[in-house]
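So this first bit is one chain, no partners, the form predicted on its own, shown in structure tokens.
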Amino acid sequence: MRLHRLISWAGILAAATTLAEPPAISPEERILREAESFQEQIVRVVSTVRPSSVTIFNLVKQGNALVARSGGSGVILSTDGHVLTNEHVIKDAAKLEVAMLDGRKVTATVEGHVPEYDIALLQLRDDKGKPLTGLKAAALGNTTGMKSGDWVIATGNPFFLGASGRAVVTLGVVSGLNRIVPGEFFYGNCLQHDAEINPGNSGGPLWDDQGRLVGINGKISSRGGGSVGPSSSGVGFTIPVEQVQNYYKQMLLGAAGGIQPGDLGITVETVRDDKGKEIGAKITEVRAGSPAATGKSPLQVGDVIECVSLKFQSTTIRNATDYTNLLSLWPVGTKLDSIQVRREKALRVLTGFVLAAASKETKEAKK
């Protein structure tokens, strides 16, 4: 009786975790449930991040009357007003106007700007002039260990869509990492990206797949005119936001005529071993009295540049792209901790080094 017992107990607990395990999904259904959790995921991110993308609008004096010449974009980084644009989206205004995405159109003053990188940074004012607070100021991330292949979105005002105030948004993934763009405005460090960015999406933001801001959209690589210019092929270029942090608070202090970014006054080209390995930066050229030339330990033609040490970290300085990348991110006044070289088979550590005004001639770095 007691074992026809425990075999009946057995059978129900049996048949209870038979009930309880789910039925096996198909590979298919699988996929189908993950792109409706990631679809999810970024309808959420959306709705966090654009009531901090807002549409800026470039006036300019027609008679007497203003008018809307162009416009562009830009990303709230504070509650209490400041925006971030391109340099490009706000260059010869004789007003800028903004609207957000709850229908308010406010005016904005330049706070600051750094020309040559083409950043720019606006504070929002009320009707009676005063900064405008309470608002939702972007999450910040970072590009540092982002890679090929990471979903980024992008949102903003391509063609005076988001003309309104409410954020157009693409999608895509970060296609490419420190890129450099030489142009009038200089892109060093930037990421390409292949969520669409077209005319009046410059100066927004672009988001990583959490809703964290990772740049400013900026430029975009196209071989066609057309009657609204050049637009998207799939090829864009952010600023990174670890430049625009470095500036940031250079900017506050609204510097006149804008902020100088930072220079050593060398050239340089890439220098491979003999199995073709890039191994350093070769400085081909040292301007007189730059910081190369007037440091405690100066710099000298022919020094491969290894590492640079700055705010106490270490980069690896493998070719002339790395060393202008890592340039590119940091104002006049920075002081570097250390630049390690090669010089004669003899490696040297050298201190002393602070940024100055930089020359448009180190922007072409040689490959």
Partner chain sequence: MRRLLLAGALLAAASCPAAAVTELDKEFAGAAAQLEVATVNVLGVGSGEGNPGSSGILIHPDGWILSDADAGLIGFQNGPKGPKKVYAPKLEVRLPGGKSFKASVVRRNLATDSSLIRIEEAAGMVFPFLRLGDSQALRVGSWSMLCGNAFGLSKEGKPSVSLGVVAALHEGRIVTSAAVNPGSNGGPCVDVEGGLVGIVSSWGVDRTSPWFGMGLITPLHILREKYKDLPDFAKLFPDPRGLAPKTRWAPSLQEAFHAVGRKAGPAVGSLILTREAGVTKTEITKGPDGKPQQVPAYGGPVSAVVWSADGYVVTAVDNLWAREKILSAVLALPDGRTFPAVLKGRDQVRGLALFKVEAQDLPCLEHADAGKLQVGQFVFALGNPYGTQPPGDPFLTFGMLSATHQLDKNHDAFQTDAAMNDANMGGALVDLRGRLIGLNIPVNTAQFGRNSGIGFSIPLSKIEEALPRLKEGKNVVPGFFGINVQPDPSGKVVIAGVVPGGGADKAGVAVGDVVVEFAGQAIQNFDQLRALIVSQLAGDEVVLKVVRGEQELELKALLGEGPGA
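Switching conditions: you have the form predicted on its own, so give me the form predicted together with its partner chain.
All you get below is the one chain by itself.
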């Protein structure tokens, strides 16, 4: 009896084992499931980030009425209603309205902005003017760890197709990093990608494949578009999240006319060794009265900048672009730890520089 029972237990166990074995799947099915698991992850990222992507309406006065003349996109940075967008999205607005994924439409006020760099920080408010709370804030990533070919996701309001607050999502890869795109708004150290962004995506977020914010979209290069205006040609530019972070505190404090980018007051050009290798940024001009000219140990024309240290981080300067990219990240008042220059073959480490507002010439040179 006992033996019989044991055997039957064994029988049941064996049966259970057989049942638990997964049914055989074809190679094609295996590939499909693998592809679907990728897809699921992307879908998960999209559903995580979409609530933080908002649509912005720029209302202007027309007679007695306020009408939405233009607009763009934005990204929620804090649970209590800070929204990041582009200066050019909110410029000249009589009123700002923001639509969210959950269908809410609320008003927003400008907290602070960096006009030259096309960055603006808004505060979302309820109908009594109080800051909104309990929002889904973006998780922050970084661009320094990104490489060309990495997947990115853009969310926003192209052509007002996200007017309901439900952001439109597009997929692409990083095309290039550390780009400088001059113009009315200067984009330094920016990321280029081929996720399609169009008029209306401005101010909207770009996310990495884990759903972390890497920057905000603001410009495209377009080879044409329709008869109405430009459209995506797969070349979009993103203001890096690092730049935004560095200006965030100052934007919260606010400043009339906006926050000024930091500047040293010099002009540089790339220098190469005799093999053609880039070795630094050579100073061709030091403007009178600028931080570069007035420090304890001023910079001089002919100095070759090799390294700049600030906030306990050293950045190697191989060329003029590196210098411009680094400076674009920091606002007025930023203290540099040191600048390492080669002056007539001697290496010098100079200190005592604090970034000031850019002079007119510097601003002109950026356009």
